[in-house]
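The chain that follows stands alone, in the form predicted alone, written as structure tokens.
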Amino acid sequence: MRRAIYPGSFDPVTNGHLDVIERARKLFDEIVVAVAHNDEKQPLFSLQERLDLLRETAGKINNVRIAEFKGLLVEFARTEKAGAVVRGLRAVSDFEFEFQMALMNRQLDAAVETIFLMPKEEYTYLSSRIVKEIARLGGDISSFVPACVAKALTRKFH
């Protein structure tokens, strides 16, 4: 089975994330969407809320599994028997950081490849950070996130 990990904080999941998941499904038999524990970040949504929102959206897609992980991504990939890590690239600004991470992961475990996928053009400017800011300011986010995420953001900010 060709399995890939799609890691992230998903705070919250956006339509751009879902687009990358759909693209990755065409290349792999199973996609494990892995929500990272990151003690350095202060997420808006708790780990459980992020997992729940992913299960409600991406978790309903065939051959997609939602999981959480802590520690090194390559260790998680090894545990999951995944041969690849999928990362979304929106713009050149993403590339430098993602390239460094991919090279470091290759140093840690050369058996795990990193695959970069670009979302649809309409999602290239989309990020969880921007969505949260628009929601905080009362803007319409309905075209950027699934309905359940829009409701959850509204509850957080209003």
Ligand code: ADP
Contents of the next structure:
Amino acid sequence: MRRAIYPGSFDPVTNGHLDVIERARKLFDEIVVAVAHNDEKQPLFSLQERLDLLRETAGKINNVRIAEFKGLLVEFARTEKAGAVVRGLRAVSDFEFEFQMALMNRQLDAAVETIFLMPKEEYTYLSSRIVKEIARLGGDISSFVPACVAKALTRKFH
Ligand code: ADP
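Since the structure above is the form predicted alone, I would like to see how the form predicted in complex with the named molecule looks, so please show that one next.
Okay, now the whole complex, with that chain kicking things off.
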């Protein structure tokens, strides 16, 4: 069983995340989308809300499972018997942080390989942060997130 973890905050899940999941699931038998507890990041959506929105969207895709994790990613990968971690790379600006994380994770557990996937060009400027900002200001986010996420954002801000 070739299993990969796709970790993140998913606050909330966007079409960019879904694009990465679609690509990743073709390369592995199973993708575990893992929502980080992220106590220090002050997310807009609670852990439960982030999990629910993922379950409503990515959770319906064959060979994709939604989970949560606390603590070290490499520990979670070991528990799940996953040999790889998938991350999305949008632009050069993502590179430095991702490079550091990947090498640190390799230092912690050499058996876990990090794989980077590039989304469709139109999603390269998309982030959860910018979607929240547009939604907060009342802009149209319907082409950036699934319908249930757009609805959840509207409920948060209006
Ligand atoms: P984190 O807090 O771990 O960065 P995010 O939910 O913001 O969590 O992102 C999770 C992963 O998804 C990261 O690897 C990030 O680069 C990637 N990602 C986020 N948005 C996009 C996008 N629009 N296209 C491709 N990858 C993305």
